[in-house]
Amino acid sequence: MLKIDRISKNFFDGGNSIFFNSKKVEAVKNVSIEIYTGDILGIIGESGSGKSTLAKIIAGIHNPTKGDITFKGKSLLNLSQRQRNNLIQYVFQDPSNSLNPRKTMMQSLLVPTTYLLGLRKDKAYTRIKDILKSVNLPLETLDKYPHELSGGQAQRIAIARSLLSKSPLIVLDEPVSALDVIIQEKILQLLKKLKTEFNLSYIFISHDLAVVENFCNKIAVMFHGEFVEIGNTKKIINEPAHEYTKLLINSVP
């Protein structure tokens, strides 16, 4: 379904003036992988490994320095952001930062529904209410502002928003890391239910190997911007080949 072909991303750090030379930082280095329909691919690695940068490239938030990403054979780099949003949605680690504090949940959800699907307001309202039921939130949540939501409720709203466009692939960037253990488990169970209900595929970014082991059928281990190991989750957990993967496994309590 999705093919990432030799993607790299460079940033420049240190300013650019007559006194300082910019330093090139290679956040992602020549990464390739394929995601198939129904996959839950976990991208695992420590902070600064490049996994979130790669996630944002896939979602179209960043452009790659080189390489290509194709969705069912069509290059995403040639599509508008609106077209890409209809194929791939992105769920942030901290949903509160992605919600407008001055808008109710209904207002926040109405814009992407009318923009991406081109629905009239009455049809958009119906879809929003249906999706809200799917993420197990009461309808009165639509009248609330971000500061009135708990962390778990805000993440459910973020997941609901990603479902509105009917995108078949969702990139989840550390979606449970800011939540306590009980809420984490509820969100993960919700994601499993939604995967079946909406026939979704996920790219799941995390630094928590225990979560990835129980949620993802495939994992890609990222170290210093590169994939050092890719494969079936159980096989890699039981038979790690790379020293960094062994270190991650041994660090799990």
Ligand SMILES: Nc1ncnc2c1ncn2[C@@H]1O[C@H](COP(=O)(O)OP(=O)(O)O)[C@@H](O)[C@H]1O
Contents of the next structure:
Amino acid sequence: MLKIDRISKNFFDGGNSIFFNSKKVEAVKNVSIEIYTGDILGIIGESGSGKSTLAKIIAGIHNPTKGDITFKGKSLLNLSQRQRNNLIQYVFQDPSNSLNPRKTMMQSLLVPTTYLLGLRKDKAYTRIKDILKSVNLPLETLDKYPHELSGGQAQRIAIARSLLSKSPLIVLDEPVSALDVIIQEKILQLLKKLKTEFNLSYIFISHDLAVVENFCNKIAVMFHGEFVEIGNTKKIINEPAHEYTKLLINSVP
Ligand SMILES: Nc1ncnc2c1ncn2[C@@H]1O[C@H](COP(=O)(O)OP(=O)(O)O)[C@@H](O)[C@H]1O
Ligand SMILES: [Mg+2]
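Let's compare: the form predicted on its own is above, so bring in the form predicted in complex with the ligand.
And the full complex, kicking off with our chain again.
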């Protein structure tokens, strides 16, 4: 479904001055992987290893310095943001920060529904209410502002927002890292249910091997911007080949 083909991303720290050497950060280095329909691909790695940068490139939030991304054989890099959002959605790590503090949930959900799907307001309302049911939130939630929601509720809204467009692939960037363990489990169960209900594929980013091990059928291990190991979850856990993967596995309590 999605092919990530030798993607690299450099950032330049220290401004754009031509008189000073700005420091180059190679956040993602020559990363390739293929995602098939129905996959839950886990991307695991320590903080700063380039996971979010890669996720944002996949979702079209950043442009890659090099490489290509194709969806069913067509390059995504030439598509409009709207076209890309209809194929791939991105859920941020911190749900309360990804919602506009001055907008009710209804306002936050209405814009993507009318914009991405081109629905009129009445049809958009119906769609939003249906999706709200799918993420197990009561209708009253629509009148609330972000500060009136718990972390778990806010993340359900963020997930709901990613479902509105009917995109077949969702990139979940540490979707449960900001939540406590019991809520984490509930969100993961919800994601599993939604995957079946809407026939979704996920790219699931995490620094927590225990979560990835239980949730993903495939794992890519990211280290200093590179994929050092890719494989089925069982194989990665039982026969890790790379030293960093072994370290990760041994550090799970
Ligand atoms: N917008 C940016 N500008 C400059 N450097 C960035 C930017 N975003 C990320 N980086 C750098 O890229 C590297 C990878 O960061 P990131 O992708 O956020 O890692 P992770 O999500 O694995 O913690 C880090 O060194 C980070 O400081
Ligand atoms: Mg990150």
